[in-house]
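Just one chain is shown here, as structure tokens, and it is the form predicted on its own.
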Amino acid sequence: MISSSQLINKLKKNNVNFFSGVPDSCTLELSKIASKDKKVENIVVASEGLGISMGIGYYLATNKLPCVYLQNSGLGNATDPLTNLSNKEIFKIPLILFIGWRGAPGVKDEPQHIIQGKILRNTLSNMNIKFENIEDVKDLKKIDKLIKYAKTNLRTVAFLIKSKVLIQNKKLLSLPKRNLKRDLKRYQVLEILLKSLNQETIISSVGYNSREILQIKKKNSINNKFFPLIGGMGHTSALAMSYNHFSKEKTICIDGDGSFFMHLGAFLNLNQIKNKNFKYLLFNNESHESIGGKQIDSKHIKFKKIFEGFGFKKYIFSNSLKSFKKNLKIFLKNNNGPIAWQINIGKGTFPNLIRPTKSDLEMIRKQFQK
């Protein structure tokens, strides 16, 4: 294991002072300490491709190496700028990647990480990206060697980090956490919502949204059609709009703010497919909660104007249990949509929250399509 302080100090000694990316469970500690270190700058972005673009912009402005962190599941989002901008065949812009290696061979992980875990090394090799595994302190010397290669040859290099390799910095544990002063919890909303449904179909985003719904459905024997995205962050809205358009069923899309921002352009198609019975529910806790709670800086965003600009016919907002219950009937009975409902919540979920298995997923898909 390696402390996040050791890693950040090693990078600083190599004159790496800029960080950007989407934090995950493997790279979260790197992002956290980069945010607290006054000698470096860290920009958390909505998608991995944007992190690469931020890094390229930094290099063009400073001629210094940027560091971009991401999970291997997000490598697809980063492929375009990595191959069509920074690659040696195009602009020859060097980057350092720290990639969280979920589903690594020999490591038990969730089903959505299996394929990405198997193909990660081959994918990087096919992209002509040299890489090294970083597992403990002795591997830090690999960083010096690969960074020197990146600078000399103007190439992108990558370091692969498995779960629990980076350990928490004790000094950061005592820092006060941002308090949103929100008492309303997602599971409270979901339990009331699910018990109030009639024939609506639910499609929900990766993370706690889907897992909490699975747990509530199991506990209360709720049988509404339900499709959980256990991966594919940011793709919930497009999938739900398409399903709603072709099935003609009343569809509720339940999304999180991290997923919402990642592929916001999906809503450009809202008017084209004209989904009058499409209902979009956005949980906003200004964080990537299921991967450690890294803050999303969205307090300045005017969500109502965004939804209206994309063509939603109605927007409603709740930030308390009272306002949620008041707006629930409006949301469910509205058939002249699409309608958007933003619900501001605090962090927190069920203890021992269930995780779907590979066999669960096939059964869920078959039941959904009956």
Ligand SMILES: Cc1ncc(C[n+]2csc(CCOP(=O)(O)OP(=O)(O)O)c2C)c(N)n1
Given for the second form:
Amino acid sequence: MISSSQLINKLKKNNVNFFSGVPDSCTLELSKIASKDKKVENIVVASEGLGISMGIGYYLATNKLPCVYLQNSGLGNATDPLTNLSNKEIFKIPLILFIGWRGAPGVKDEPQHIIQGKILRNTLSNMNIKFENIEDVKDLKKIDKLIKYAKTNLRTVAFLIKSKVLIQNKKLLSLPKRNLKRDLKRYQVLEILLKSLNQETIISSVGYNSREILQIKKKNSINNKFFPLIGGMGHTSALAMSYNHFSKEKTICIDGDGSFFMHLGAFLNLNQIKNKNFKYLLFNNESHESIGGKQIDSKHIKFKKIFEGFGFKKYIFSNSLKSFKKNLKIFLKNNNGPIAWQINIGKGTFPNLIRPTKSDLEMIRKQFQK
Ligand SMILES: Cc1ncc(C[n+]2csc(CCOP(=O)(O)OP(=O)(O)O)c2C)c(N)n1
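Based on the form predicted on its own presented above, generate the structure block for the form predicted in complex with this ligand.
After this comes the whole thing, all chains and molecules, with the earlier chain placed first.
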């Protein structure tokens, strides 16, 4: 195990002062300490490919090595700029990658991480990216060596970080204060919403919302059709729009703000879908709560303008239980959509929140198309 301060000090000694990426449970501590450390800059981006682009921009401007962190599930998002832009065959831009290694062989993990975990090392080798596994303080030496290689050869290199390798720094735990002031909780809202449904189909995103829905459905025997995107972060809206278009069923798409921003371009096609019974519900907690609460810097964003700009016919907003209950009727009854509902929530989930098992997923899949 390594502390995030040991890691960032090692990187700073190698003159790495810029960080960017999408944090995950394995790399979160690096992102947190990089935000806290006044001597470095950290930009949390919406998608992993954008982290690579930020890194390339930084290198072009400063000639210094950038550090980009991501989970292996986000490597697909980063592949294009890594292979078609920064690669040694093209512009030879060296980047330091820290990749959260979920589903590493021999480590018990959730079903959605197994394949990516297994193929990660081969994928990196095929991309001509040298890598090292970092598990312990003694591995810090590998960082010096590989960074030297990156600098000399203008090559991207990667460090793989499994779950729980970076020790939690208790001082860096809390979410931003403004989130803590919000009373409304996602699970409160979901409990009322699910009990008020008629025949609506629910499609939900990576993060806490899908797990909470599964828990509420199990506890209350709610049988509405339900498809949780336990992988494919950011793809919820496109998948739900397509399902709504082809099935014509009343469809409620439930998304976290991290997932919403990751592939916001999905709403380009809202106009082609033209379904009046497409309902989009955004849980905005200004954070990636389910991976430890890293802040999403979105306080300045005008969500209403985004939704209206993309062509949603109606936008509603709630930040209290009272306004949630009032808007619930409008949301469910609306037949002249698409309608978007932004709900600002505070942090917090069920104690002992369940994680879907392989048999849950098989059951969900069967029930969805029966
Ligand atoms: C492509 C990809 N990148 C990163 C992750 C790691 N990850 C899982 S959930 C999550 C945060 C999701 O944030 P949000 O949608 O706001 O939901 P919340 O965590 O707040 O419930 C992240 C970054 C992932 N699963 N897939």
